[in-house]
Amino acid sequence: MDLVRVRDDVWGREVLAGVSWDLLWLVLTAAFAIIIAHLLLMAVLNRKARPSAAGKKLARHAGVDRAFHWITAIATIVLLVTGVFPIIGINFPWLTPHWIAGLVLTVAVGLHVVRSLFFQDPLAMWIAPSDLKELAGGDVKTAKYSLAQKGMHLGMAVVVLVVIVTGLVLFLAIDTPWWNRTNSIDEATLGWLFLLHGASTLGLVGLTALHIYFGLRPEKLFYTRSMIKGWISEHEHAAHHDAARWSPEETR
């Protein structure tokens, strides 16, 4: 299986054409293998009763953060559909909705970065040494975010930022309502851009599949509910979180 695609440029020189899309099937196979393995493992191990959603409601996600999450999610899904479906043979006019979704994602991520740095705790999603205790297993209670959630956030942040940066550069090379396409980017540079854009897209495919799976896990649905309604219950907080590390306020 090839990792990259190559082609000859106008001078007959071999240049990169991008990532090999045969890797898409490898990524999907790996993601679903992880999902199946986790399903089997949890069927054996997950015997504990789940905490009740009754009782006091404790604030977990502000409305603006929930809006950011779902705008980002929709933009990402549109990007993946418009970017990947034509590659697997499902053809439709994909380019315009692709770059529109890319711009929406860029603005949303930019606003989120500003909010995270200046209006929230910028260290909340950093992996701290205390988080590594979770690797030992057992009933280790976490701060607001678990090691797994921080790891997923880090992985998504890396691939999304690469997708955005390379996508913005490639955006200059197509026709838009504001300018006509440019040929100022040489073929070798375009090849590297397509390689990075494609590789980060493959990463986004795999991480999105895993993110959706874990978000729909029965024992994790209260986190998904909190991304919709903004709260978790006091019982869910007591069962999963260390009050000394994260003590949220009551909400309605």
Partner chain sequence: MTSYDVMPATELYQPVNIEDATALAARLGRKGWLLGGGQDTYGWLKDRAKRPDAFIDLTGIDVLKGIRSLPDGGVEIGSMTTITEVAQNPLINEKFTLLSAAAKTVASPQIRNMGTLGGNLCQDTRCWYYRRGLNCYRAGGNICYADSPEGMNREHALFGASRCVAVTPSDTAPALVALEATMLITSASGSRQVAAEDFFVGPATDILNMTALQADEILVSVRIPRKWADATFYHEKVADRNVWDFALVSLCAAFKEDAGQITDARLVAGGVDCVPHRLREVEQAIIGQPRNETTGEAVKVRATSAATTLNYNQFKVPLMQNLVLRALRG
Given for the second form:
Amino acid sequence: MDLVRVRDDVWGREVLAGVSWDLLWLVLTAAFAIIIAHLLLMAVLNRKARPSAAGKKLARHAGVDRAFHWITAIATIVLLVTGVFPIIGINFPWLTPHWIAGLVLTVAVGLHVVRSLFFQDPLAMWIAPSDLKELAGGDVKTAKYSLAQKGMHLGMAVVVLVVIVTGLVLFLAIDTPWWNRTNSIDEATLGWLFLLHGASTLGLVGLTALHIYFGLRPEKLFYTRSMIKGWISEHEHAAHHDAARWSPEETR
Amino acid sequence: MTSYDVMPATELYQPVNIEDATALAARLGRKGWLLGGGQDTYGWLKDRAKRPDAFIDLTGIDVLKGIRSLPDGGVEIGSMTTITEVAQNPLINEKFTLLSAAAKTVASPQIRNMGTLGGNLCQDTRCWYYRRGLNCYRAGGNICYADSPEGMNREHALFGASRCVAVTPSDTAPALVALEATMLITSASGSRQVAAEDFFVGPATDILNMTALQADEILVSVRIPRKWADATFYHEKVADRNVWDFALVSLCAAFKEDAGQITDARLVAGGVDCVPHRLREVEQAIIGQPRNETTGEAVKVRATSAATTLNYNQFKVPLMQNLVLRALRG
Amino acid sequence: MSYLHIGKNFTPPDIHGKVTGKARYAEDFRVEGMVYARLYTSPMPHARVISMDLTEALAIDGVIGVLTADDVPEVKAPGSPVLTNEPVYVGDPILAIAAIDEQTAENAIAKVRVTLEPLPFSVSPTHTLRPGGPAARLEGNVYSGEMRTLEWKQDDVDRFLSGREPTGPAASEWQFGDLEAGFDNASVVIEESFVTSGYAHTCMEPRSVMSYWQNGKCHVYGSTQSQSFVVPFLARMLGIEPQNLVYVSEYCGGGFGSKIAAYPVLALPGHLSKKIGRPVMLRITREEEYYIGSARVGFQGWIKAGFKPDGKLSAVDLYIVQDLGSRQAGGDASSAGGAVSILYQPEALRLRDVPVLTNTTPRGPQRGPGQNQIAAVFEPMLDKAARELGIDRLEIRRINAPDSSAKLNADQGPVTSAYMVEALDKGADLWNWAQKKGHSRRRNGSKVTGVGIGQAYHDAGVNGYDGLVRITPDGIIHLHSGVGNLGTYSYAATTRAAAEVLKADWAHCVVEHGTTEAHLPWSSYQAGSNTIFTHTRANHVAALDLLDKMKAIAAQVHGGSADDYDIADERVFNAKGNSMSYAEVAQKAIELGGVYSGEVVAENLNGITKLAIAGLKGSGLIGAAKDELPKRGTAPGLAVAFAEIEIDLETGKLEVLDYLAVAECGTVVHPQGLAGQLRGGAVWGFGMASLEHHVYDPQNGLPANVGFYQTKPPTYLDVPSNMDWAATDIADPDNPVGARGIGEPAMGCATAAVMCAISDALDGHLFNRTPVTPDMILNHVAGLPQSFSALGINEF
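Moving from the form predicted alone, what structure would you give for the form predicted together with its partner chain?
Now the complete complex, all chains and molecules, led by this one.
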């Protein structure tokens, strides 16, 4: 199995063409293996009952952040469907929805970056040394975000930023309503861009699969609810979070 | 750079029945290459720009050959029927002269004798960059050399470009789209029918292939329904040379008229899009109009309202308009 | 004058082979142990070979050996080496691999790993001339006798491209007459810029070659226009003496200027064969032929022409930037000036020329190199002047036409004879110009008619070559022809001048030709329309030498002096009734030896002829002589064509409806051959006028047209089914049978006539560009700008 695709350029020189799409199956297989392993583990552990969703509602995600999340999610799904389906042989006119979704994602991520850096606590998502004790296992109560959530965010942040940056450069290489392509990117550079775009796509495929899985896990479902409705219950907070590190306000 | 024009050693299968052919196609997938008259194939192979493991020669399968009338008054043409037969067949010359006229303009007499209808429909584009064996989008690469600031793209597309700006080279395809033909396709897992209009695929949908044929599928025949039999037809192909040349622009038109008015029409252009290009705006505009110069002058600009020109192909705009005018002038 | 052979049709001896398929071209030969070579060619338009890895290629079973640039003689830029480490165009051969069969060789080529360093390149002359523009070669961008770098100011480039009088420095210049006075005297001045595209020679037979070494001799089976003329050059390329070269080129499937002499690849199998010790066949493919097979030089130019009120051309100022491609070429511009100087007899003319190298396929002479390009653009300008002066288009040509007092070129030298007025009148009469000019701009639906007259010229005859004639004791007359079989049958037609002198029955004549083993005399190049003039002279003098010797032998046998003897019915006789048959004379010559049987040869003969005679000595009576007949000037080949065309304004398509060509080439030697020249030239001319051109992607230097369907030479359906021809048939005084050559103007006149007819159909519009393709006509009719860049060359 190849890791990358190479091709001859216009003058017969071997250049990178992009990531090998064989890796797509590897990534999907790995993601499903992790999911199945996790399912089995959770079945064996047979955790105790989950905290009640009743009681006081504590604010977890502001409306604007939830909107950002779901816009990003939809854009990502559209990007993955339009980007990956043609590769696996499901053909449809994908390019226009792909770049439109890419622009939506770019704007959403851009706003999120600005908001989180300047209007929110940028360290809330940063992995602190104190988070690392979660690695030891047991029922460690976390700050607003668990190490796993921070890890997922960090991973997503890296692949999404790479996919956006490379996507934007590649966007210059197609015709759009605003410009005609110039072919000014040489083929070797183009190959690197496609490699990074493809590799980050693979990362996105894997992370998205895991993200969706964990979002649908019964014991994590309240987080997904919080991403829809904005709150968690006081019991959920007490069960998973350290009030000293994160004490959200009550909300309606 | 290798020096070209030498065939590589390639396996050759010569099935004599369709079942064996579809079994081979299923087994070989994209590594197999369906072979008709070979007129498009051998150039690719000799230039070593495409390297299938094996040919599946379909010309020995009798059921793929010949022209039959259908019970509904239409005609069925086997995919391995030669272009010469299509051009000369009495049934087609009687009812569907649009197709015979188009077939008569294919390449040269020698190529028409060897080339098959199936091959003419499934042939690959003639974009010269792609034909050089360059790794452009259509060859699975990341770039189009033709649509670039100084690209030499006189023969390229006005419509339907999506990264790739290549055009359909087929003379018979626009005729079959105009005649609302259906393609009968078979594979080891069953048969299906596809409208001619959906059989041809543009780069937005599939940049690697020009037809909807899957790797394991074989085009069995083309069925032309009775609908347009004996309609009024117009065909014109404009190429630099009068023989052995691909169309700069071609136009296939079919009209039904009643009491001096057009009641139904199909106009399909070749050489301007990756697929046979329906002139829907023109078709709609001429319904209820008389077929004459005045109508032609009034509607011809609609043929190109969605055209996007490249560095060297703006001449196709007046040419398309003129062909529409001529079709309506009669 | 009444002739036995001259002016009569005959069946050239190679016809049977061509018709039956038995003719053996270079790639038809096979010898024991022969291997096949394939080329690895450059993927880049300009590069330097950094390294080669042949390990994988040479490891393939059946691969015998490799030849690289290091194995062949170096050639100084911009000459053409056999193989190169500095490829200068896409398709430039870098190495060759030999294997037991072609497929194995090609498989090995696919495994060759060559690392190339890309170098600056350009496919447009004006692109390289601009400040800081890329040079096509490391040694410079301009070749005029030597390589140099010439840079124009941006303003010079812009000015030239905008069609104004060029201000950039020229590389060379010549002039006659007072240009300023000429323009002062002019009442109409036409000033136009123009482009004529380069395009491939498109030989039907690619330049395949087979070679082997035997007993110290190199045997080469090639495809060339010339036969004997090739020998010294090819021998030098192979590093051997001419006597050690056996060169076979009995048939040549088209050369058209691209196979005049020893082209680089002709020597490749010889070098490879020597290296690996096996006979080597190198079959050149169609695509390779488009790379290495040469092409016409392209012009970007500017013309200013002044006409006096009576229509006489008073002054011409001509500036030509030549696209020479990537190797040595470049006489086209000067030849263009020469053609203008003779065809219109201007009082003053200046030619300025910038021969620029580009990283495109190498160029060379192509039928009417320079003359035919200028005919295509100057003749429509002549029509424009005629319109402005109110003179008939035929008349303005008559007014300026050369006669036997015509002068030409920078030195304003004389011609042997010229009868262009007679040619114009004959054509006008046969074609009914007076009536057909009324068809001008006649509308037929969307179609419009145009009529045009085109003229062209090429110098058509040289001198100083050798003839060799031999009679063997069986009475057979061997006409040794060193002339190559380039498809015009002149190799045989010229020998009929010898048969004429000898009053020989053609059935008793054998034309010896096509291989050095047939012992052939030194010959001119079969190019430049010269052969008919040159070799009727050489055959004539050789036959006279033979005749003198026959008479001398008869006098020795039967007494009296040689002057007492005459010939008839292949016998030498005197008034007394003594006679000898040619067979008997030949037998006697062997007995006498000395000058008669080739034991002693004339000193003034060329070394190649002496070699031939050395191989024949003692086999019969040998007549051989160098042509030292008087030649008082340039022997001009002239032609005029009349064409009626129809342009469909809605499709941009052009159709030639009616065509007549009139040759002004002295006495007609071989009517069928002349007809073939005039009709074949017309087909080619139509192609130049309306179909064929080089197209290169300027971004990566790739050629767009490397196949017949891409280069688009005219087909049967692109030319009229009937094309008429005629000839003035007025003897030239400087040729013993009155003949002059015609090959090249036969094409140029057709191009010019069609170009004039296009302009005529489109209300006098001048495209000033060849070819005029449907897209150009459509854009013009629609009022759209043309798609090509200003004076753009090598583009659509």
